[in-house]
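One chain comes next, on its own, written out as structure tokens in the form predicted alone.
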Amino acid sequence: MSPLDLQEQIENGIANLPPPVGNVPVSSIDLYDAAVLTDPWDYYEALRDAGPVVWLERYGVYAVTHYEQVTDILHDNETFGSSAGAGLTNFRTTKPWRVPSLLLETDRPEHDRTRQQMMRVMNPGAIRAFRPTFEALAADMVQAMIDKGECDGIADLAERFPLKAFGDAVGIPTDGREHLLPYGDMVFNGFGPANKRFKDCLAGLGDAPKWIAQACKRNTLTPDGLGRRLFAGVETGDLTEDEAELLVRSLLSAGLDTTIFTLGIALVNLARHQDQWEILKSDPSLARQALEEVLRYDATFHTFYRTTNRPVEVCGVEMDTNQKVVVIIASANRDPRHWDRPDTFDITRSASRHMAFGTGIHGCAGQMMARLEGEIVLGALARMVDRLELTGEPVLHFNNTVRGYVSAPLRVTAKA
């Protein structure tokens, strides 16, 4: 068998491959399965149980699930780089067959260039500035779902919110905004094995490629927004126009349906836990707080690979070089080992400290602005909002790597 056959059975998940080296624990469990996707909870239990380190046959990969490994693993940047691809695909045996993002899939120091070139466009006081205007519109979205009565809070709220406040932020094109959601779909689905999910995915992107090039374009952009601000980073000479161009797309990309799903779980974790959604409409101070609640019981990201760049011992297990290792962070948000009653949705527990945005040198650049929108968001409905009720069953987004709502039926009635 040759290298590329056995990379190809890899990625489509039929490789069954027997660990490499050592005493390590073997599961048969595909994190990609819909049944793992719609309810992954006792599945990552059963995987944390195995062991703090579990080699999936199916895929031929190291599962990392416990909290402390997890977080060792993501601040080990030089032992566990991202330059081979921050998904399950190795761009050392396998050309990408995309463009590699140039913040999560390098390696210092090419990644630190690009990363300081992002953080000057998404710094504290740029989205700071946006707070004013999000407010607003969050009120206007919330008034609009009272005035149903009963309404979907994706489409509603989830969706609309970010298109609207983030789209103009960044400085996109206000046509042809809903080619954004299956982009994002295409690009989160790439991070998984090339399976049937990721295939209907492709060949229905219709024009949403063409739509996003052109939408990242300097000339394209508004003046003032943030992807044209990238641009500066041209006329400095700390970066090129193709690469200005591909920091844009890696705006829109991560800033939108992570942030959309965000938002849709928040609603419906809120409608499910009557109890939280009393605590939090009495206190609408505590939105940040449970947003964080939120990101931590139930994750929108659930996976990402690290590939090993030395031989590296982890709890006694012995990985080889240019090994993928998937690390678990929804898994490592719910460890019992670090959490207390992990889960049990508590938006009055501090839970700054969980995995969603990642953390170390690839933590999501865009987390300030996506905890701004989040706030917002559940700052308004806290104040607006006496009963927020679903009904009827949410519908999931099935994603390799997302986890999120297309549908959450709402009753949605005034404060008196």
Second form
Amino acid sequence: MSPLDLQEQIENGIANLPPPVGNVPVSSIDLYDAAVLTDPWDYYEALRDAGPVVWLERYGVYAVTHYEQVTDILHDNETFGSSAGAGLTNFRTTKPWRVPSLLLETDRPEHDRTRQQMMRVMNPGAIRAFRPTFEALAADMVQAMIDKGECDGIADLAERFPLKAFGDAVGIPTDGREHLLPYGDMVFNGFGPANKRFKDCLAGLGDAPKWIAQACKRNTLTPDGLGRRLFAGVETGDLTEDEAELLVRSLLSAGLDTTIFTLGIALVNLARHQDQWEILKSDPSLARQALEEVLRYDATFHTFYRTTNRPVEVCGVEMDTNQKVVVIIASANRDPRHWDRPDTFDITRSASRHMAFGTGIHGCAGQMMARLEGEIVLGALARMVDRLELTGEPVLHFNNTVRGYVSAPLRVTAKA
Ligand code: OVM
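Switching from the form predicted alone: structure of the form predicted in complex with 3-methoxybenzoic acid?
Now the full complex is given, and it begins with the chain already shown.
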């Protein structure tokens, strides 16, 4: 093996770094190992039991896994910043693989201007207006699954619905939308180490970045879509043309894999927990609540990072400045210090304070859209489908940040 410099060792997870200061539990876990990505829950439990803050020696980062400290850190955006990147890579020392996001990878005050522009477009009224269109689309797609009988929950619904519904809502071209999936896969791998998964993904991107860049342009976007509405910020002097394009890129980066994987996870969990499926189909008005429980119990988004802007103490652990901290939101969602029976999938519980969308100033800007899509799809299933059964093992997709399925063979029958 050729010698690697330290930065590269860290990014490949083969460093063995002692904690720089203070007393802290140390773990050798590799959050990006296939075994952890396959079934992370026992690993998260071990980390939680080791303490609220644990040093991960392979990557030289602190891990935070308890609900309380995850919440505190996400709320303290001054100490735990995002402008050095929301992934493992420290932008102060390593060049990011793409131009940083104007939302995710910025701090105050710069962040507030772009966030405000995004929220101007993603406002509750604008999102609500998509309901009738989305309901009709979901009903058509669920009917097509029923007509097939044997289908794939991912290809036939979890991927198909957001690509059509969200793609049309943003106003991107219909042709070439398949580029959004490898691009999103790259974005989410990019928050982890520069491992083989990352490098293979980068090498396999093909024309996707070019297609995305073109899709973000004012004149490519439909005149009435969410994407084009961002450009009104150019007319008011709040954004430059390039900034508006980058905000459209945020919609396309953050808005597909997340919702696609969440819908797939919802299907798999409902099919695996027939008692919960029975509850949902007997009361379709539980769709929204069921979605929240899916997001809590089996969050798509598992990890992102903050970087300390000053020396800080968390639960007795002294952190130096410029330290990466991995915030494991999927673990916070299973923390027994916060949740009653955290490992039980129960759609009747009140789960809406889960961390699947993060919290604080960087809390998911698209969560209203995601919730609308999820509620409508689960509602359509609950109203139209009787039997929802897996006919084979769902196939996991491996990614450094998001977790979900690429296929889920299903048998679905119509309600009488
Ligand atoms: C962005 C972006 C990309 C991926 C995720 C995300 C969860 C944001 O480009 O702004 O937020």
